[in-house]
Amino acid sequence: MTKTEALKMLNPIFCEVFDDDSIVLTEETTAADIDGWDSVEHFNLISAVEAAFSMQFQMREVSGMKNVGEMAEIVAQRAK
């Protein structure tokens, strides 16, 4: 899988996580771009993206992630 399409497959788990239709993913999108991206919110998505791909983050990854392109790029090593 490549980051684009990990990236593109993410798009509607964080729709529908943050219950915002509206949402485009780029890679340099954070946190402060979406509403309601909170502490609570983060964790949540978290388990999507993990329940979706088969996969679980590192406690590392999880907090060292900067923007949803570091997301993707690991999405797209690690997914099954």
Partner chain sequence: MVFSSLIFLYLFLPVCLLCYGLSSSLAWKNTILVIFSLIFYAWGEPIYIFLLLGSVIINYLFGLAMGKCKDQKQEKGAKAFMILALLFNLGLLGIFKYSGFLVENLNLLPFISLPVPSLRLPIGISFYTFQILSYLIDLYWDKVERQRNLGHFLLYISMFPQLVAGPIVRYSTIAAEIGSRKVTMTEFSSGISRFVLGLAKKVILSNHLSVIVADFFGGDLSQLTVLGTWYAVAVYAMQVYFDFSGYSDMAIGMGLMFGFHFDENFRHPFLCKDISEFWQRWHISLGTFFRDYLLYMPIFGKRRKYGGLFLVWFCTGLWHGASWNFILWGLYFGIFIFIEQCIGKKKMRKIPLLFRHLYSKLVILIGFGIFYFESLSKLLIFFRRLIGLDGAALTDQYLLLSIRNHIWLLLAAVICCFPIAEWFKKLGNRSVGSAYVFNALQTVCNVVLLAVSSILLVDATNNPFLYFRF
Contents of the next structure:
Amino acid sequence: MTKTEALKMLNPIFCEVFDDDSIVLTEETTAADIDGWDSVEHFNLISAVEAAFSMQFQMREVSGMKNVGEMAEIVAQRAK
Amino acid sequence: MVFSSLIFLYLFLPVCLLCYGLSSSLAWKNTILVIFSLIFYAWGEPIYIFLLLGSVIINYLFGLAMGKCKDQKQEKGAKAFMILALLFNLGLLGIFKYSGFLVENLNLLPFISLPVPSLRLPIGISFYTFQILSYLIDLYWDKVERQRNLGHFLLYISMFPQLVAGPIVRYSTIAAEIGSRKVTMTEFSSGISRFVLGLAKKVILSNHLSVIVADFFGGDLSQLTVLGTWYAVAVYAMQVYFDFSGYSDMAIGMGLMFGFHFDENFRHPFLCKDISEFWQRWHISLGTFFRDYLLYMPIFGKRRKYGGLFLVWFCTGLWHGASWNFILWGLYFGIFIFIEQCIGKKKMRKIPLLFRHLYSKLVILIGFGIFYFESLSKLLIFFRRLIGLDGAALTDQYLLLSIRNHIWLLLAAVICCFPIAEWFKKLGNRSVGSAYVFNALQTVCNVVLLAVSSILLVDATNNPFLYFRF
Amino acid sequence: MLTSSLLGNDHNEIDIRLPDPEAEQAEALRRQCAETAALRNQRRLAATQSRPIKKRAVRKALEERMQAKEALHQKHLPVSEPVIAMETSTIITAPIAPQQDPLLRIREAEELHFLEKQRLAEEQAKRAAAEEAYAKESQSAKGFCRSLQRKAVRQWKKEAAAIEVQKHLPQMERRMAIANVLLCSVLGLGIGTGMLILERPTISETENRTLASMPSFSLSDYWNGSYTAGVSEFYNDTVPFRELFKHLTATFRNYMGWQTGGAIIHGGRPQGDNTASSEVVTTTTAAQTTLSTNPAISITTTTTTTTTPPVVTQPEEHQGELSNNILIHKNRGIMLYGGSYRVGQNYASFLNAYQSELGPSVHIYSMVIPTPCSFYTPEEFQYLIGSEYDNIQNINAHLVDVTPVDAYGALAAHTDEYIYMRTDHHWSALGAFYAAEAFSAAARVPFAKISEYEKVTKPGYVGTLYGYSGDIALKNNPEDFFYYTPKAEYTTTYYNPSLGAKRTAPLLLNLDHLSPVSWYMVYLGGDARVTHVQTAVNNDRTLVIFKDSYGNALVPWLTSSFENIYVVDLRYFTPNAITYIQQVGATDVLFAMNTFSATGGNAKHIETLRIQ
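Show the same protein again, this time as the form predicted together with the partner chain rather than the form predicted alone.
Let us now look at the entire complex, which starts with that chain.
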């Protein structure tokens, strides 16, 4: 899976977690860009992504991801 | 030495500020700060200061070793040092804080009867252990560079504003400022204002509220009425809030005076609409610490939701004290957070605002009851009184008298739970004239609050005797 | 019209500028619109200029808006002018050959005219529509626009002000910051230096104790933390002008609530194991008899294993007769009584032990003295306190061969007299008189009337309850302290608790050099001594009093009743009590103390004295 593919597959997950169908992800999207993305929602997001791709984030990655692009990269590497 | 004591306010702090201000270079400033911090700690812990120093040196070496392993791309070596450091630091904390508790509980098992160790808890060990861990873990995760200067590292850990009562300052927050910082007049002034605010919260509000709580919850609980119980636990919630946030305010204010910018630790927690929001406003530094370093721990496999949450709330409770009621308190909140997560933010927002406010306040108040009663039997009595069991009266003259005797204090306390400082600031920024007025008002407030708090502190050593000791 | 103009024209060009009335009307309308719009604009501009808006920024913004509107007007102006000009020029410049058929020319001209008319009609329609739209818009917008404009002006003013504030903010903040820092530093450094150079007090009158002193340095003290703690204590305790600040503190605390005319309780509610609640359970082994003369109060006993017995707060040793639960009502301080049937029983058993050991030759009396709580507690707070009456009855019921003295009855009969101090936890000399009278009746000894004593009054007394409660109402309402000097003859000898350091001194202390809070020490000069009063009475009656501080006040009243009086404080006596009683040849032994001592921490001393 490539990064762009992962990004495309992440989009619906984001839309569902944040309950906003108008979200369009780019590689530079950060928490500041999406309404309601706080630590509580981040937790839900991580769980949802992990469940969707059957993978696990490392602890250092969870709080270390700067933008969605990085998340997509990790997903691309590890998704099964 | 306590922040809210005359010797700290009028001997230690002025001398420290003077020496700091008169120091020419940053190196000298840092040295002065370290010296005074060590004096501050040694004042209360003449022996355990060596524990602090030893811990700092060993963790400094851990940091250097880990950094070196990373330079040489030895991931396994870095991991080994990380695990070693974790064992060392958590081990120390565990021994001093939890060994007695652990052995007591082990002794409940049938075949075990060990002598219960009673080690005295070194002041601030919960705080500085976590600060050290934040540095090491961030280093392991490549988020910070290792601190090569032992003096700087010692300064980070032992800095007296946040050493004994928090907030838990992350290394990444002030790493840059240790090496270079500048204090502007505006910042120094706002530091003073913040400090005085914290002092007033503690001395004027919290100390007097604690008397009310002691009146109701202090002795045996046989005469508690239903409303009396609710009243006392609400007063207790405010007492803890003003005490804790007051100390945090003082720490942040003093940090500003020295040029450091700590993160906020409290954001008017009683304005919350639900429990998740409460914990984003209460003891923020602890919440974020656990969120970043514990919540995503992959030990429970795929079931993050249950495992991570349980771990975090168990530890939150346990961190506050080595007693079952604290653990219960943490898990109690964890359950509500879990419920709220299951309901989901979308549905939570649909619930009418008033109901959400009532719900959150109810949960918080009962939570503080759990926090207060370390004896589980008394806690049970408390619960029963809350709902009117055991034939408790609804109210009595004692409660009415207490409310009447403290009415202005209670009103002031409730008002101060709201962000009045921010409101005033907004009013002040409407025009240049009003900004001047607001600032002048703030200065007057500072002077008055400082004076009143200091006078009240004179009574802190009150100890009347029946007869003159000839 | 067409043919006439056409035929009347000999020019090469065909001038088909039609004197069309519709076109003329449209033209006039357009001109009118433009004029009114321009007028309106001018009026607006004039209006804004007449109201001088000081802020350049706001004025500029307004002007810009005007200009924008002008541009808008330009757009709305009918566009027919250039079109017509174009049309006429094309028509004018189209030459028509003279050789052509005039009919063709006419037809062409007609066609052209028709097309032109159509075009003009379209233009006119468009113009009309545009004008209509504009008129409609401006009509509805007129009123709306005015309010919008006012709102807009307000908003711009606010924004402009905010911009101003932002511009000046850093400088202003800096100025105010300097002021803030200066004032707070002055206060802080002032207090700091004051605390260093001003003289520090050594005693506290309201707290009745010596203040902390600077500890001397020793390495071991440092290592165990007591040196630094002592330095802190010294610094925090011996604040210059300490009494003034404590007074201010008490006044400040008074304003925390609403006290006028009401009551206030300091120190929480008292604890007892004999209160009126029906669910009180105890796990004592001794069977308690259900006993009460007051039918409303009863006590039941059940032994349970689960509930912990209610905690009876045992006051500290030196405060055994005083509690920290103080009700302030009508400027009177009332200690709130908790009570304990259990300790009361212990007290009785201790006295029984004395009686059995001393035998019938010595008469033992028990005087448990009630405190103001029984007589002056307001009705709404009665439920908070234990009943001193019932506790006394409980004790009396357990005494064997010991004679109880009814001090309660004696005092209850005179509650509207000054039998208790208002600002102190002690009784007054008058209260002691009535109790002594009751005792002398029980002991069958002579008793002098009050007229045989001389009253001494000292105003300005604020007693122990102020120090313990910190309530400013007591400090602000001092009372008269009074005592009575016996006219009878007697000599007083004092000993230390080990019966050494014998010296003769007056029974009643000279209060001239004593601070008011200690005036109760007029009796015997305090507690920590053994007193022997030898009187002129010849009845071979020797009395030994074991007492707390309440008992001190009894002694002057008994100087006409017993030949010898020995006074021993329960807390300050080292020899064995029984030996002492036998040594001095006592005929009567009186245990005199208040209820707090009898059912509290001081009771155990009775037993200690007997067996030490």
